[in-house]
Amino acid sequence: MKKKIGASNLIKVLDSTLREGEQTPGVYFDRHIKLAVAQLLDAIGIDIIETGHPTVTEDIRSAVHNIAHSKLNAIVAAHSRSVKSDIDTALECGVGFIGIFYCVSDERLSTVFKKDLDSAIEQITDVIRYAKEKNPKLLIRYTPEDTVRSQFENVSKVAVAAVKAGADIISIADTTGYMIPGSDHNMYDYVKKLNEELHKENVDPMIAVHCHNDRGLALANALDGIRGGANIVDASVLGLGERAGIVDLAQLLTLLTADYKYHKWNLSLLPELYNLVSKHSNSAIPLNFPIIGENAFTHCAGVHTHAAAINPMHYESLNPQIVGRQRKFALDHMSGMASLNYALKLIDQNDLDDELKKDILQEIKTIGQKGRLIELSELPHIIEVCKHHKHYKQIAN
């Protein structure tokens, strides 16, 4: 039986960030963006780093080139067609992972390549092994696009016969977000069918998991895929891809660390790296999105900061530093006492009166109802303001 890639049955996680990510629409990364943003994966432990399909245009060739020569300790992948001449370009790039996709639907080869499966099979298996043969060392993925909505029989005779050319990981994709956990098609099922399939013809790649958002359930089914026995997820930052993209690598990575314990990827890093793709991608990070978000640890109700402001566990299931950043109690029309006294030990405001500060709580409370929160460098103003109310009252009394 063949022995799995690396030294543990660890999951690694791929991100996609570089390839899928500029599927988006309107989304390009300049060369020097594209190796910043690699170098940044790379700090943060990422195990393959997918960097491109380099036939595509010259600009992206010479980018997978760039990073592949970039002596980081990630595994360099590229894109690439069933085709001889995608390999070449690949390999002349330097690349250490080659992601092999070909769709093996008896409706796509039927329409579209206008092969059976066995011709289609022929031609896959003969790439992989034209790949092997090049760089005996280097990694092959095969991915039966669709995988999910393919014919099962189809995609597990095309996976014996990928591994037994050379492929060493084949790829579950679930290209439309189609699969629902708990349902009759599930990531679960699929990834452990597969296995015992692959396992009864004596091959044992270790299985990849790609999934699609477009029902919003790609982080599910990735974990549905792990659950039953997949070794790598496929992410990229803020999940970025075709139409509503795949796994969102913060996301991800943080369950993996919080509740999967797996204590190998520096956290710390993901708010710089969101920042950076953000910013050159244009696509800005939602107030609301999870971990990385700049609500994602904001407190806001005023029973939710008394409580947090006591022990933080009782509104928090992950402890922010997890991923390098604080909590805030949000200063707006929401907001008590307790949201108040945090923000006024953070400014060194700690002797105020409790007539003084109920004014200062309304002022606060009048100006997020104008629908803004209360920036905490206005606050020693509204103090100042408060003061000089509470004073000129006194000297009207």
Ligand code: HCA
Second form
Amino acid sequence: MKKKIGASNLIKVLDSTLREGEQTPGVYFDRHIKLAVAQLLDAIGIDIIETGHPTVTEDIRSAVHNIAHSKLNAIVAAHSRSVKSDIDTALECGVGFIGIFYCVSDERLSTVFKKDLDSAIEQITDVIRYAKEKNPKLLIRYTPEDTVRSQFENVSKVAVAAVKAGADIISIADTTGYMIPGSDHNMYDYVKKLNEELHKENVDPMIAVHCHNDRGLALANALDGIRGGANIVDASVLGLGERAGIVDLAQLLTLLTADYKYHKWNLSLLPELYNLVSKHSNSAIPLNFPIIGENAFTHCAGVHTHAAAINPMHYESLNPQIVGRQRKFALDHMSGMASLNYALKLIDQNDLDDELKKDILQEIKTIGQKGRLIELSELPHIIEVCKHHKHYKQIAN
Ligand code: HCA
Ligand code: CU
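May I ask for the structure of the form predicted together with the ligand now, the form predicted alone having been displayed?
Every component of the complex follows; first up is the chain already shown.
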């Protein structure tokens, strides 16, 4: 009863920028921006795009409907509570994937839902059967919210019942970013153990992992989940999401490409996607953000630039070209002659005499001490200033 999305058994990436990402406090994407984001995600080759929870507002419903009808290659997904009216709204949008969530921890069942486990399972399976009957081709993901802190027996029981009712994917949600690789609560063991339980019951769904970043370990936990046998990983642009967010999409895709040797995503579109999402979510991209940040491929200290100019691998384990970017050598107080020579080559001025170059480097260091980086476009003017002063120094002497 192995359920697969498409022919290949490779890891699938689900982007949730438009659902989880929009749960970032203060973030809302207009309908046309949602469409633009979805189209870029599709052009990158994302497998599943979670577009929102259509019952939340009419505007979200209309955006989900629009994206579901925009002929993307990606599977378009909607989020849904475990109630039939949410399923109806999602199905009316025309999505091919519905993610249903319902927490089954003893604490939540007794204090929030005021239900026992069996009646919760009945509600969940009833909704799954309902959705599958209405559209047999629909992919259904069931997520026991806060999976990893819920009683394992509850999760295992509801997962088996959900798959028997028609769920294709069980998602393991680390809703609060609680897991720690190598500890007694880690994703690797969790995925393995759940898969073993499911196999014993003769059910074999795909397993997704949804990792929050409260401890800064979302990506590490997602990789741990893959190692344990997960098939789908959730991520979002800039890791946007509730509180500290989830796995960052660019980091995940770059790792899967550079280190896991998957070649299915067009990573050169990532900078454009990140600029779009950053602008419309009012979230500045930190300068040192991996892969995408302004400084991610900029070498600074003299020792570094000297060695990197000979061979970049001395100070790089990722080639900037993987995302269509160029390495840079910063010009600031840390710069040495190697950085200056590199920069002069870029502006076609590498024939200056050594004396002048020393003056230019001194000028760059003086400006850099004020705590700013010198742009390449400033360099020709700095050269002019240094030539001018050298000339007058000579006359004065
Ligand atoms: C939520 C919580 C959720 C759900 C994940 C899922 C989580 O915002 O509803 O439905 O797969 O982290 O558990 O994002
Ligand atoms: Cu979440």
